[in-house]
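Let's start with one chain on its own, the form predicted on its own, as structure tokens.
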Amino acid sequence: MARPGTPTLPRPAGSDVLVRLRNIVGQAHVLTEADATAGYARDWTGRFVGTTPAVVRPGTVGEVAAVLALCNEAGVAVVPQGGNTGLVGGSVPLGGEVVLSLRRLDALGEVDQVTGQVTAGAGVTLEALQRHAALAGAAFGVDLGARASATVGGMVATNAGGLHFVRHGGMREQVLGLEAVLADGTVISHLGGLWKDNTGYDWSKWLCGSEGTLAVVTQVRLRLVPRYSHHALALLAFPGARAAVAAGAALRATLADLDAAELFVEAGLDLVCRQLGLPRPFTEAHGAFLLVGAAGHEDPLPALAAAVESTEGLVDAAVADPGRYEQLWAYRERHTEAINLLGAPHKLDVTLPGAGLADFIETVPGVVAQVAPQAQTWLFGHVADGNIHVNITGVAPEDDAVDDAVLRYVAACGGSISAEHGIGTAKKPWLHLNRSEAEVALFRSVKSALDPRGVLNPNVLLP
């Protein structure tokens, strides 16, 4: 999905935006040359193409409520990026605004050993800030395949789930407290990290979601959750979702230390194999598969060992030995790899309620042949939390005829038109079908009042 044109600074009486925002940030952090902002302007699937007039790279927040201030004050409109690893168009400048990259804001301050917390630059990469907690004994409690690159201010923007959902909850749940800048350059800050503080409205968890709309994040107060040193993990095959989807449920209710439960069916199996050329983890097809990861502070490979004999429908099961851990995972988090070798694929993530998930997986590739009967869909998400990731080959970019017959799909049968990806620009139309009337005007009430010039990025979220 590609804007044409080039897009313009607009220039306030007597001043010049481009000069000024190279006063703030330095010369070398203003970049126009299209070679160089190419990267900030496309998505990681592809999808999603814009074009910028700068991308600005603050390195304090002081820069950044400087920036902001300038933009707001003329009128220009700004994207504010992370990792750029979103998969809804909502962090790349699909109406030719500034880039705000905040990937220079990557400080991590010491682990507070007493409360189990730490603070985070919005641009502190997933990785580095799990390698930080693992250096003083704890562990961060979100985990993503994108680690390398998704940063911890866009985890904030999109509250981003993950992995380990199941034990930890998504974002939201880990987030203590927030410094961020408002469009007009006020920064609001609480990051002392307490408990419990019960003064007034909790503005940090408006912020966890809203996708740059209403701030923009600069640091977090993050809680950790314990390193454990053992861990357990299980490849369990199925004759079908039906199956699949019941033993996940199964497990959650009696695996005291499920640490994850990840679903993935035949097609989507064979297609890592045949593309990234992995060796096939069972000699014969099966119809769905669960990944099944515990850790605990002792060896919970009994435990899993014993949930896994109980465990109705099996027709096979691989469980890890230390070598073959990673290749286990591989499985399940090259999905998104091997599906974006086939083209720029229409990526819905989407929740089902428990009772009706094994039914959805059946059926919605019968409801995408309807509309598109050339594409291909490949399914696989958080089983345990009812989160399937629709991803749909062979379909336009540009073509939503897919995207709307999923998703009022998906609400049809009471669920979410987004588990963890937000709502950006790709979901922006269909946001009716999860919330009322009264529910999108509270939310134009919030932006309104937050960012009355509509600076903050304006083309997502609300329709």
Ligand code: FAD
Second form
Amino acid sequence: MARPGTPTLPRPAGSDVLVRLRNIVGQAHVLTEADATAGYARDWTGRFVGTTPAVVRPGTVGEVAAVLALCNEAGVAVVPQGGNTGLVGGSVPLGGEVVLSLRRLDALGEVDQVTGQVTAGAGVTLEALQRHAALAGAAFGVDLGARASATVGGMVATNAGGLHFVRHGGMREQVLGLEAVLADGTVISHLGGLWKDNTGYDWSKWLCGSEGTLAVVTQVRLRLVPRYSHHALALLAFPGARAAVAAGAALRATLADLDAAELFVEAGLDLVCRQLGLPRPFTEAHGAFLLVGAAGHEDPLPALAAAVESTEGLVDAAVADPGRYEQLWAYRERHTEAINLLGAPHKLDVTLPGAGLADFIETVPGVVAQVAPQAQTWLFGHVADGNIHVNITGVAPEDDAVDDAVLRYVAACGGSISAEHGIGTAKKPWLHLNRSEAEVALFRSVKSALDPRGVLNPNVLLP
Ligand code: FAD
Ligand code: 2HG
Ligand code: ZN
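Given the form predicted on its own above, what does the protein look like in the form predicted together with flavin-adenine dinucleotide (FAD)?
Full complex below, order starting with the chain above.
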């Protein structure tokens, strides 16, 4: 979905914005050539492609502050960007904005063993954070398939959920403090990491899920979780999604060490195996699958095996040896990659109330077929959180009839049109399905208090 128009930078009297940007971050860190900026202007799916006059790569919080002060003064809109793995068109310059890449802010503090916390720069990748925590005998509570590129700043800005939400919650639950830069260049910092701290508004939580519209995150104080020594993983097969959803709910209630319950269906498994050349996990085809993970200080396998034994509707199961964990995870995690090989998908990431989840999974392909009979609907997700990823292929990037039909259906079922990826530009026209006029007015008041000139990611979230 490219937006027309060639990006230009305004030239405030007596100055040249590009020259001043180069003076702040250094010549090498202002990219303007199309070859160099292209990767920053196109999203991971290829559905959202923009253009930018410049990608600016500050290396310190002081440089971020100076860049923002300049852009604010000059009225230049800015899109903050981390790993550019976002899936709602929120990280790319669809309105010709300057891209502010935070990847160079990649410093990691020492793990505080007393509190089990760490301070990470916004540009630290999830994978680097995970390695760092592991070396200190700890772990980070959020994990997702884009770990090699997704950054801490982007994960805060999207309030990422991921594969272990059922146990540890999402980014909002991990954040104990932040350093950020407001649109006018003011640095705000609260990184002390005190467990209890009721000294007024917790603005760090405002930024979780703010999608780059309120401030630029530069450092984050994060809680770590225990690094469990024992893990168990099983792939369960069911005749259909209804039985798999019921099993997910039962495991959530009974298995204390549950740390993942991920759903996919036969069509998705078949696609992943065909597109990526993976062997099928079972000789026969089954309707739906649940990948169930457990982790603990003691071996969770006996408890997992007992829970599996009493699971109703189970037709086959494979309990993985530790050496096969990655292989089993690939069947679920690599859905995103396999679907992308079919062409840029429409991605709808939704939550349903528990009682309506199975009905939704069974009926949503029909809702899509009504408006786009040629389309294919792919369903998978974090079933224990009520979160289903509805991916639709075979529809032109700019044709949003399927988005409209599915998101209205979700809202009518009492669900959320964004479970974990955010609103971005992709879902902006449908925010009203979940948020009242009074709520959107409140959002606007917060936005204009923090960013009165509207320079921070002006094309996302707010209609
Ligand atoms: P970007 O894509 O660069 O940016 C995302 C948003 O955050 C944009 O609006 C941007 O403006 C803003 N932003 C970025 N950095 C900053 C900053 N420092 N300050 C202020 N705003 C900023 N998401 C999940 O929740 N769960 C999953 O399981 C999951 N799995 C994924 C698997 C794959 C294969 C892929 C490609 C994506 C997946 N995602 C998932 C989506 C994506 O990885 C997350 O949204 C992630 O949090 C984005 O991080 P990022 O650094 O790439 O952010
Ligand atoms: C996942 O859970 C991610 O794998 C990506 O959130 C979902 O590709 C998607 O739609
Ligand atoms: Zn997800």
